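To begin, one chain is listed below as structure tokens, in the form predicted alone.
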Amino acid sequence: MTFDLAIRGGTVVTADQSFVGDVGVKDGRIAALEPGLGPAARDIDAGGRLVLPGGVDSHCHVEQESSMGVMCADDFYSATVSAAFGGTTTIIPFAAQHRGQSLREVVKVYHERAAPKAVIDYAFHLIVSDPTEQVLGQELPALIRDGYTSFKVYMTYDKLRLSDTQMLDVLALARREGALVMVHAENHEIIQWLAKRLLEQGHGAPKYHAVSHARLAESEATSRAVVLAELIDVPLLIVHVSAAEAIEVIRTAQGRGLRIYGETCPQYLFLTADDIDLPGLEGAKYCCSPPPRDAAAQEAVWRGLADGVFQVFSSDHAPYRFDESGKLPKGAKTTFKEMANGVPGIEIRLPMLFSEGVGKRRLSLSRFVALTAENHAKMYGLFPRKGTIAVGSDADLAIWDPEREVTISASMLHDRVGYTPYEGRTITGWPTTVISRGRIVVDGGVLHAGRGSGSFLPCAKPETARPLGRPVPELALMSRVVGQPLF
């Protein structure tokens, strides 16, 4: 066989193994994995380099309007270009429903935004903020069958949050249809109560965002979400976990055998609340929800990544410019309750975790691959097409120079945010060549992929969404009494 492309002599790493050998690519897929492959139309010498699966970023906000009416700085072109330069070859952003919108129409709009612009492959999660009878009875089940098999719900934000009753309705539907629910877990009432009192006392600076989003608000909501999932007997993913207390809730639930999954993000490893405490409004650049905590919380997150509490490491890329179009809608008068929440991170997600995790021996290379690629694909029904290096999988590959030193600056990144919270940090390890479905997308710092060359990926119903088949005794008894399942 003559291959279209051969990557020769690199150290190939998956979540299960590593070996020195060649990767042969034919028709966009991996066709062979062994030393000394035959001829190819194009060769890449990967000697002394790592050959990793292209990253999968399963939590990012792209060309999405917030509930406050603020549009992200990145569209599907700039976001996917930025992702590719950082070694990511698949993203799963959100098609976000706002109150009063048809979920089916929302999905149509996001396809129209993505198809002409994306340079790498993409799927969609849904955001469900208005679970009407029409949405739950017709639109959502049909969309799940069409390949939108995961959706996010919120326990906070005035225009997004669901009540516990609505949460139970959504969880019951997910169980019935085989979908995975992602939860933003923060106690809305705690945050509102604290924020109101802070503002009444004249404390509107960015640093008070972290004060109002207390860690107990996160841990309480996480605990409540776990209870709701246990009641319905359905798996659940708690996203962007920041606090040691919430981590322990997840660890305890997993120890009890519940299918509760955890996700964390760069801001909880590399930022703290001290970064928000800057003069003027500069701290707004570091504000996200939940907020960065302290050094002890960072260590708790590292432990969770190493010991399996967290299955996935995502960017939660939420790109808002530092001006009145984004972070500061009221200019110099913007308070912490009015600024757009979120930080950029789609391009630095993999390099920063590689440098500080693998480089400092906190994580093995295989664990790095699992956290950044394979587990994402498994979690959302894209495996083994995505997330691994195996014969038959898409040829999504990132060739890494593990010794390359890079000093991060906004000027070197490819998003449209205009700043990075990680300005001036020097890290070691960076992807030099990035390949998507056998196409060289990035090589030597140059983009080689055109607008619209990425493809949409319908997701299968994931194994991770299967219930345990272990209903709580009260529901089992009630089902027997009424003679049929309750949901």
The other form holds:
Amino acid sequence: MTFDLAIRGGTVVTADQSFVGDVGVKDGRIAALEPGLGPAARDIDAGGRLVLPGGVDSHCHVEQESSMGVMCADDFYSATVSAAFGGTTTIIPFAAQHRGQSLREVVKVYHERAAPKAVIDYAFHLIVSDPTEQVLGQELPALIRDGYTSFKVYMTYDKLRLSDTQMLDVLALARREGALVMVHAENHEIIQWLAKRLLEQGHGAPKYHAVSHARLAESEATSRAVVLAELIDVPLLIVHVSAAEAIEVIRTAQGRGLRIYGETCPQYLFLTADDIDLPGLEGAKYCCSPPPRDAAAQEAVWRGLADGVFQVFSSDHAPYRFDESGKLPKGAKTTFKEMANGVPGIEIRLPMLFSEGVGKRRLSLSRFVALTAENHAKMYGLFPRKGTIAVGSDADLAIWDPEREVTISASMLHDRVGYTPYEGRTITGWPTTVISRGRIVVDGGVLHAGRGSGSFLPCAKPETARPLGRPVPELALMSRVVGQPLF
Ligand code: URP
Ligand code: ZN
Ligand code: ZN
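Following the display of the form predicted alone, present the structure of the form predicted together with N-(aminocarbonyl)-beta-alanine.
So here's everything in the complex, that chain up top.
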């Protein structure tokens, strides 16, 4: 066979193996994996470099209106270009429902936004903020069958949050339909109560964001979410975990055999609440929810990444400019309650974890691949098409120079945010050639992919969403008494 592309002599790494060899690509897929492959229309010499699966970023906000009505600075072009330059070849952003909207209509709008612009492949999670009878009874089951098999729910934010009753409805539906629920776990009432007092006392500066989003608000909501999932006997993913206390809740639940999964993000490894404590509004650049905590929490996050409490490391790229279009809707008068929440990170997600995780020997290369690519594909029903290097998988690859030193600055990144929380940090290791379905998307700092060349990926019902089949004893008993399942 003559291959379309052969990548020769690199160190090929997956979540479970590593070997020096060649990767042969034909018709967009990996066709052979062995040393000394035959001829190809195009050769890449990967000697001295690493050949990793392209990253999968399963938590990013792209061309999305926030619940406060603020539009992301990145559209599907700039976000996917930025992702690709950082070694990511698949993104799973959100199609976000605002209250009163039909989910089906929302999905249509996001497809119209993505299809003409994306340069890499994409799937969608849904954000469910209005679980009406119509949504739960008809729209969601049909959308799940059409390949939207994961959805995020919020326990905080006035216009997004679900009550515990609504959460139970959504979890029961996920169990029936085989979908995976992701939860933003923070106790709304604690945050509101603290924020009100802070503002009454004149404390509106960004640093008070971190005070109001207390660690206990995160760990209480995480515990409650775990209880709700246990009651329904359904898996649950706790997203963007930052507090050591919340990590312990997840670890304990996992230790009890529950299918509770954890996700964390660069901001919880590389920022602390001290970064938010800057003069004026500068600290708003570092505000996200949950907020970065302290050095001890950073260590707890590293531990959770290494020992398996976390399965996925995502960017939670929430691209808002540091001006009135984004972070600061009321200009110089914006209080921490009015700021757009979130930080950018779609391009630096992999290089920063590589440098500080693999480079500093906190993570093995295979664990890095699992956390940044393979586990995302498995979590959301895209494996083995995405997330690995195997014969038959899409040829989504990132060829890394593990020695390349890069000083991060907003001017070298490809998003449209205009700042990075990591300005001036020097890291080691960067992907130099990025390939999506056999197409060279980025090579030597140059973009080669055209607008709209990425494809939509319907997700299968993921294995990760399978219940244990272990309803809590009271419910099992009650079902026997009433003679039929309760949900
Ligand atoms: O602060 C954050 N994380 N903003 C993005 C929205 C979300 O909750 O994921
Ligand atoms: Zn969230
Ligand atoms: Zn998010």
